[in-house]
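Encoded as structure tokens, the following chain is the form predicted alone, with no partner shown.
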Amino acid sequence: MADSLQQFDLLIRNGQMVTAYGERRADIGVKDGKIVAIESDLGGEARRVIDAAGWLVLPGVIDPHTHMGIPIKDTTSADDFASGSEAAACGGVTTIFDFTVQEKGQSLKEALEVRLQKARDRCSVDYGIHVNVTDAPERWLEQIPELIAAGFRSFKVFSTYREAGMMVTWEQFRRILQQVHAHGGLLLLHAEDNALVESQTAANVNAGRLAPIYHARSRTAEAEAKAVKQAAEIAGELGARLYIVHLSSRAGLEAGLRAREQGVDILLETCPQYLLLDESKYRQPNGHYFITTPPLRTRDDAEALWQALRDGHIDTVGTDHCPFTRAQKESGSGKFHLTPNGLPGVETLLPLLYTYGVAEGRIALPRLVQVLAKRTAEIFGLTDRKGDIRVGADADLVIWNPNEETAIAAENLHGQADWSPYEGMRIAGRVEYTLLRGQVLVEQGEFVGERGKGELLRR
């Protein structure tokens, strides 16, 4: 029993505490933004007490993959750091990782500073930044060690999007990976084989096959698998760790798992859209709204990803949150190659994974915490503060009420997109509270916190 005179800023009583190791009923005491006590019956007084009886208390969710206010085709994704971070908080996400946008001729450092300016005093959850390497990588290789030393330890490259000036060649990939690995960083890869994507896209466009389903036919599972295989071979030769973002297919998954069997240190991320949606969405009247990259796949692909998630083969689940309004999606006149590609998702990450993972028996609660918090914190160097409920950690907590049944409706979400790809889907519960470093950001599903107080996380 703790000292009965102990004072807390916040005391959460009677909740079912869930970590990556299991669950138990516990009281949690918070002071100065940190968890300072966890006991079954915690004495002491607090400025505020939350009775969480019948509710689950989870670590704050970490979304490793968002895109706030980035240029895509002739528009910009609808959420900036202000609106996107409030939406994140309302879904139980307390940390996001976003990306720099390297303009032509811009150094990695300059791109990072521009991105930090966009987030500073506007982001309401804590945030980290991955550094994109997309323009003249040989010119900026020397900046990678400096950025890693400054706490920016993760970088991202693309094996496609040559037309947008973002693709790196495999030889450039090798040099970037070698440099990142040599200085203790982590390289992320958007894995699609550009030659396959370009040839299949051109064939469909030239033949007038412009309906949304041809987005999936142009960017195939084969293209994903081929790029994963090529990248993994290089990582294996270098003895380097590699992180594959937004894995979408059985073929890509199998390529990644084969690489692991051969000793490659490869990490795999997937997204809710690849677990819950499929390419039949492209045949609906508003099918172009669902255009995202990689494309939605088949039900067989989704089931393979669920199985891998259950078996521990997939490390993290991020959202690739890149929302557009209906008007923005309509700007391409329904043609797959002209429609801005991306989906909203940061607010629905936890509700969807809890409902269709835990409540439907696909994954256990501790596994949910593992892929949404604990493992992500480990991979991106945040274990001193994030990803767990333990004494000394930041008091980033989500209180989830599993006793309410709700449904997703765009009008009730908090981002700038005026539609949701998950519209009408049942949710087995709701977020009652989201806490960031002991401060209540969300209460009964609504943002009530102080805006723009998210901290930059240097790792």
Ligand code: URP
Contents of the next structure:
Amino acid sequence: MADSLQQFDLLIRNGQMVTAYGERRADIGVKDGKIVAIESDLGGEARRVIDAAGWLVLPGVIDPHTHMGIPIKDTTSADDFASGSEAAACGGVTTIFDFTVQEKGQSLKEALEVRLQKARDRCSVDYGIHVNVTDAPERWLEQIPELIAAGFRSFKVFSTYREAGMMVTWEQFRRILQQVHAHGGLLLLHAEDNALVESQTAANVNAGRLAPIYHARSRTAEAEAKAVKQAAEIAGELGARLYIVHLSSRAGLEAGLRAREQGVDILLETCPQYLLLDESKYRQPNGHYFITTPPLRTRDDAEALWQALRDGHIDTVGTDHCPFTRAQKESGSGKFHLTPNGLPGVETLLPLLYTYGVAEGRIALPRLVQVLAKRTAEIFGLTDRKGDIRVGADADLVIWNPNEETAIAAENLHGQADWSPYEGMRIAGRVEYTLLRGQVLVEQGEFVGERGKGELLRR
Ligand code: URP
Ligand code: ZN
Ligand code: ZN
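And the form predicted together with the ligand, for comparison with the form predicted alone?
Up next: the whole complex, starting with the chain shown before.
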């Protein structure tokens, strides 16, 4: 080859490149971890060439919501950063955002340091950390500006889980939101009205109604909507942006959209479980496995969320990946209030959204990229590197083969959960390759990359 030809580390040829703006056939050249050229027919030499003819090339997925190894109900979610990030990569996810776990009496900075220790040299995809505030005396809130200055710009609170010592009151919520907003950060909220949740839970438990369906009856859509409304009012008064995690219901969605109409800067995230599963799962023999918070809802709720996703009203889809093994799920003897809450999901995010969103005609391909990568990158301050396929961006790419029909089977997934909420569901394709900063992490659906090389993303 002539010297004048470009030299690439990697060349992806003949793929159908999809961004949030549209799709076209393009070759993509990668050097030193970055995308350096995009052309319809790229000349040049490369150390490695991937022929992506017939396949889609998408930006690596960004999952804004995972819980690797967090304590819940006397146990710990089954994936740590090592296993969870490997599963993520196998599903085309190249960036995750996880959360600190703040113990009582522990400062926000100490909790962050502990979390960073757990991820460092173990996480195989790039990662950001949201700082979760569960203990909120003023002396800890004073650390917020410093954390933001150090690149930790997103914070999260729960308006529930009082029994677990994780709830903040609405007064504390106001103060935290004010502080985060004043210093240019973003606050995330798990929105459930705790008074309603506690009274409905107590009524069910006291009456001996402990079957899994009573999880849904104890943590209702009304409780979600009430908390969204309350939080949005405070955000509106403060003129602060607010991000609602794992929105699950039509009522919650409507509360969010009403606030938006009234000028509140409110961002909405939902999860595959609320789009694809419903509360009938709780009536199955293994119904207690599906206990997650917020609970699964009705088909009508799912329809409302799909519509909002299609119409651009929902900003992001995350997974709330928080897996427990069957043995862990059994530890509560099938009782809803004793079963550890959470579902696996990081590896099935793209396959499910592609199949039931794009292939079944609910959303367009560019919209998929928007909610799984582009918009997420914008919200969490990663647009200089992530969420798009453009010259100068990190070469975080997922190559999706839409020609192979597969089905979800827990035994083929890579996380620690030995079951999947989506077992047997048809998938219209499969991940062929996942690339992180130009490195091949996954090939033909299997992890082949170097482990623990994910980078911490300060923003
Ligand atoms: O039940 C769930 N989703 N567990 C993880 C913690 C949370 O509320 O997101
Ligand atoms: Zn939550
Ligand atoms: Zn969560």
